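Here you get one chain, nothing else, as structure tokens; it is the form predicted on its own.
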Amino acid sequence: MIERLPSGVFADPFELDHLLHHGAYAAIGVFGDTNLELPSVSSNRSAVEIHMNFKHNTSSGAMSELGIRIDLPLHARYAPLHESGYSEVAFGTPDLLVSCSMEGSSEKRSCLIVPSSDSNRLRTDVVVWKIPCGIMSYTNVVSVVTFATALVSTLVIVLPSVLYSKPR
């Protein structure tokens, strides 16, 4: 599966590597912007490629539908301020899903390719993630409170150090 991540969202390569070492996936690749500290306005889009091994179980002999669930841990980047207090990020369907079985004789070999344009076969809807962000009209209040808190904290640390330091 290849998932192109929208701007404002990233997949932590260290977390994906942890999942890989625990056997959740056969292979994982992250392409594009992997700088975890960048805000969404400074970052580029990225893509995640996931390889999985799975078996189709048809012990009853009847055709059964195969459902695949892929959990991809994602994180939001710092979004620009917005009056609603939320930034919306929309996810589409994966770009490509390829599954091939090459075990056994040539009669049992099969391959399934589902491109993203065939959205009827992929039973997914557009997912919208509402990411909390600051409200533009609150910036003055937040700035004053932040400055006052930093000033009081500095005084709480510096004043006792100066007043109770031993003279040499």
Partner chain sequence: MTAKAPMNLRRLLIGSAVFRLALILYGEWQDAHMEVRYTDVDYLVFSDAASLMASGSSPYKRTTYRYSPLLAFLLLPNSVLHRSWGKFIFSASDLLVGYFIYKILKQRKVAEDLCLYSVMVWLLNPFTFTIGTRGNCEPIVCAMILWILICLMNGKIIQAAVWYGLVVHFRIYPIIYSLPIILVLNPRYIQLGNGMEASTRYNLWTAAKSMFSKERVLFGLVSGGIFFLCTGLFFHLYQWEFLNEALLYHLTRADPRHNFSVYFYHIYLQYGRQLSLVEKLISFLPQSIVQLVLISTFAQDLPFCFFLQTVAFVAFNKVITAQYFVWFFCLLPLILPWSDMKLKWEGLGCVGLWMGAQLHWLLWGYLLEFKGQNVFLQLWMASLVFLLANASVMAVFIRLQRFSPIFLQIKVSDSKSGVKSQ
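Positions refer to the first chain, counted from 1. Quantities reported herein were computed from a predicted structural model and do not represent experimental measurements. Take the two forms, superpose them, and find the largest set of C-alpha atoms that agree within 1.5 Å; that set is the rigid core. What changes on going to the form predicted in complex with the partner chain:
- Relative to the superposed rigid core, A24 undergoes a CA displacement smaller than 2 Å between these two forms.
Cool, the form predicted on its own is there; where's the form predicted in complex with the partner chain?
No partner chains or extra molecules come along with it, only the chain itself.
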């Protein structure tokens, strides 16, 4: 599965490596911008490729569905400022490539699954992540109050120091 991450969302390669060692995936790789610290405006997009192995029992001969769930931990970057206080990030549908083989048969069959444009068959809703962000209109108030508090704290420390009397 290839999950192309939208701008503002990233996967931590070290975290995924840890999960890989715990057997969560068969293999996993992150491509693109893997910087863990930069905010959204200073970073680029990335993609995650996940390999998983599944067994599906079709001995009954009847058609059956295979439900697969893959958990991928993601992190939000610090989003650009917005008056609503939230930045919305929409996820597209991942690309799937399935390689399958029948037990007892040496023949392997591969197929590429492409998401159908028929929304009834798609069976996925658009996933939107609302990421909290700063509000620009608060900028001046925050700056003034921050520096005022720093000044008050300075006085709280400086005054007792200046008034401190040392024994002779």
